[in-house]
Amino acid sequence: MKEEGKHKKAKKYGMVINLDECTGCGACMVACMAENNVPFKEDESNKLDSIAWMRVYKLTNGKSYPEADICYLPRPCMHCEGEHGHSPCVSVCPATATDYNHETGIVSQIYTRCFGCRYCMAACPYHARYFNWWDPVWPEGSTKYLSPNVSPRMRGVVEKCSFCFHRYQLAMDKAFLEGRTVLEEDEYQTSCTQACPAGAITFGDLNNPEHKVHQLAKPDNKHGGRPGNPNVFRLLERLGTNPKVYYMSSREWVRQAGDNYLDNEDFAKNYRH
């Protein structure tokens, strides 16, 4: 109780996607490769050793034409609360390699602590996690282009969004000099966020109620952050991850999809995904 109530008045980063508006065309993941120097490889058509901090999946509804429908779901690290404060991931590290930040509600991925061995990959259910296989080699003149403020990774390592922490931490460098103490809503957003010509994500303080994210989802924290918006659903919710990464779309189908259509006999016979 006493860990709980010095919490309490902390922030909670999350973000709501509009999956009604998302258009797959990968700007996010584009954005979140450039920002977050993550590495790539000359030919990415082995998706079991490539690394994307965000992905994106094409979901259908198994139906043929015309009443067939295609839903596009962005993917990043939801940075799970758990229901107990801790995330799967920050759980299982025998190396603190990863921890669960309090003022922020992120969870953060300290590399120079991590010696490899997965297991937060393999408590990650929703496979946001990757493991560096090789050292990045970046092609020639290339290396200008690399961010300063975000720390490339070596090999053996795993790696995973950060909701651009370092993005986070220039806002607040620059808050302090002008002496305040609370951002504003603009002025600490993510890439992807920036990135997306739909508007489709949305970034914010879900604690904060004059915050877009906040408004959108209206979690209800006395239940885990519980959606309030009928619309707005969170992956595999039902696992008690407590993810800060909200969906939201009109489409019956595509709620179900994200977590129910497992306990629905009839959704399971009749969609695929």
Contents of the next structure:
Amino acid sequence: MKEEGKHKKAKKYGMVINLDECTGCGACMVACMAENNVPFKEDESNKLDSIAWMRVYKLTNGKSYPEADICYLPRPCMHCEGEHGHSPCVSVCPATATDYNHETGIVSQIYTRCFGCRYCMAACPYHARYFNWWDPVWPEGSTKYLSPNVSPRMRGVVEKCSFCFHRYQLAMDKAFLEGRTVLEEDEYQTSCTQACPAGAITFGDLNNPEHKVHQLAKPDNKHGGRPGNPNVFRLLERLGTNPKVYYMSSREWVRQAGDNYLDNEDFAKNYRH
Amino acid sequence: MNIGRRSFLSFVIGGAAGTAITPLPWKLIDDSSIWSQNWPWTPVPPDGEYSQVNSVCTLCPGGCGITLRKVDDRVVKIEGMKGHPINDGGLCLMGLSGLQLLYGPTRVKTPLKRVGKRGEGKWEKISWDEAISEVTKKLADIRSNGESHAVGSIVDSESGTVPNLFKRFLTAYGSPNFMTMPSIQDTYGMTLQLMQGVSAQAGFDAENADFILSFGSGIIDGWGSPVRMFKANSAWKANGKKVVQIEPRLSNTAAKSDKWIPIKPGTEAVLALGLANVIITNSLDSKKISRSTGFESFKKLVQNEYSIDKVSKITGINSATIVSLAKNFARASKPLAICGKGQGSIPGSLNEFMAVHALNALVGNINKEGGVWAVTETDYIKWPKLEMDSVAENGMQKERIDGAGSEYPHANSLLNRLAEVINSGDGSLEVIFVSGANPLYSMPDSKAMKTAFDSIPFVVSFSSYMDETADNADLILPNHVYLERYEDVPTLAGLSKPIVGLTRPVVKPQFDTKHVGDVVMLIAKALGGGMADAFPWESYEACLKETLGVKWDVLVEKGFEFNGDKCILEGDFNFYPEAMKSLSNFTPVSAEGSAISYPLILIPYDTIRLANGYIGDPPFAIKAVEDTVLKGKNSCVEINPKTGKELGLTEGRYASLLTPRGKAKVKVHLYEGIMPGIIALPRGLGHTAYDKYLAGKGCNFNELIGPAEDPVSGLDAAWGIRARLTKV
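Okay, that one was the form predicted on its own. Can I see the form predicted together with its partner chain too?
After this comes the whole thing, all chains and molecules, with the earlier chain placed first.
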């Protein structure tokens, strides 16, 4: 079994989010909360402690009325590959509670191993990780809708987007029972991808040229998966975290918002997509 | 015992070595981490058998198909139904958080009778028999006094079996006061009636249009059938179709459009007529239409009264933009103009709708691919003829309390007038039934509505949730929520192909609730006589099965069916119906209040993340609201930084917002995407009822605005109100 696995081509699950189509409706956020038993509290307007594995940010172009423009940017976990699987969070975790899976490219989070040091949160440049400051409390009766596929977390642990890894496991189980080892593209899709009413999110195996994500992002694996499509960019590309979430926009100011540029820097020259 | 240096050292060293060798400390640390994560209050969701059921979402009029994932008898997730003609797998955040309404803390669990003062929240649990006999006794007394017309009902829409049961109940009882929650469908229906002579709704073939001109419609903010519009928007993007958004605020729709044209709020009709002028003057109109009724008068009107300069002055849009917009619109191969601001919950000015509809007619896209179709629902409700007794006949002769059909002959229902009629003493009601609606929250000037309700002696709510109206009722007869009941869900919502769906019991009722259809029938049967005869069915389910006939099996099997026809335009398109004559001296519906005391203008805005109708935001949805919309207990208002500077208000400052109708404490959010001089406030906040996750957050826009009667339709045409914003 193990030998067989070694010969299989590694998968690299990733996402392409079309920011031209994204309407900022927030369905991805809620689809994620409902899928992953994310708790809620009475006041969630302090976004620093409001747990949202997927969070939609609002970008502005900084211009005055009436030239102002806005764009929404959904931010799941980027599932950074770093260099050779050294994602920023994985390399600082003292408890191996978060790990990079070389078979799928997914960065895991194992709640029962986490003891809450929050190094990973400090290391993550995308604010994709959230800490459970309190035990989750569901109102009476509300635990009935909790999904058995994802364990509810407890106080003192860090949580984040898992690319709905349980869905991958369920899909693999099903495939195994049917005597297959390879998944079809639509067999494993994240909850946010499925729910997006605008169809702005595409999810699949970046290593598989037949998958739409590969065709959209055209990742260059020799350079950490850098996108080949000029309208596609990744967040903080120049940090070298090599995220597996790609964004697509036809607007230059949006692409420019994806990284930090100095005021006098030539964006056109230095834009690395 | 004598402890020497030697024995002490050997004890310490031996102890240390022993401790290091035993696994005990390591085991204890390990145990403590396991123990600290195994609190009994961290739930472990039980596993079980997995299954899937299809149904229909009823949380908004959009009619999306949903697939429910079940584990044993629990529903654990709602997803969009793949292959459904409206949403094909996608779903909005309200639909996705529906389980929080089913299992959540805001449900009314048994019939409740008020024991304290109204709105005090003191209730007594009563049985269904007691509850029904309570209502029956009241109704029998009123009827025997010949006051049957003093009973009214407010429901969410006119179509479907449940609203029709209410209508039949009132007719058999003898009251014409069947009222519905207002929406742009009222205005579009009237527009089609007046201009096309058809009794139909507007169905937009949005998917096939190639130039969409939107007069403030929140295409991706929840207008029409929301998920369908999201999908259309993505298709426009993919195929390079153009969208132009006209509104004073850079909404999500405006930001996603190809061109945002800010306009002075309330002057949209003027712009539409100005565009018509450019199209006619440049002979860009479709020649087939020019022979239509009223065309010459219309042409004279727009050419004489709506010169480009004048329109530019009124709307604040420069002349060149108006001319190029008109030309681009007319030259597109399938242009489509739509209106109805935001999510379309305010009916709006009839003149505006007719002016926009005239644009569609000018470019010849009425009943064309990519245009506006007049669509009608197939009326599958064929119930036996109602035998009315003399009391019923007398009651039905009386005028409606809201003036629909009499004072305003074109209107079917004018709920916006109810509060004023009652509060000014021009009319009164003895009993009001409210089902699937929350008028005490969602009607403009909600405080006046509450005052009106206070004077109605008996208020009965059929709400599943403890909403504002239920909170102020005398009796709550809780309905099952949509995941616990059968009901037909006819969907128009701007679809060019109307659909009927079937919502079905996915789980058994969680509490001691009853289907509202059953309750209406039980009350009728308890009243006896002709009332009982009017409802020959033994239960709502039997009634629904019989009503749907052959459709039932299709709906059970598939979940939806196409249910409507496109009307063929008979006769001419009437460009200048009588009702439009008032346009010759057109002055836009003005905002209430004096410009001196209230120098700014307050407008509402809709976001898909906030529900503002019968359903309040469930916890997940309110969690998704941005902190520039709601922060702590305060709503945020958007103002232009220029306005902020003039008022001395900076980002995050608290301010007091005052309008002629009310006031609120708000937080300031400086936003470059709003016209200077305008304040924008989100709708859907400021609930006082439901649960702690929603109540007490922000302010209700409806407390700050009053209705403005459209002179022709009588419907509410208020788009904003004058306001003052001051530092606190």
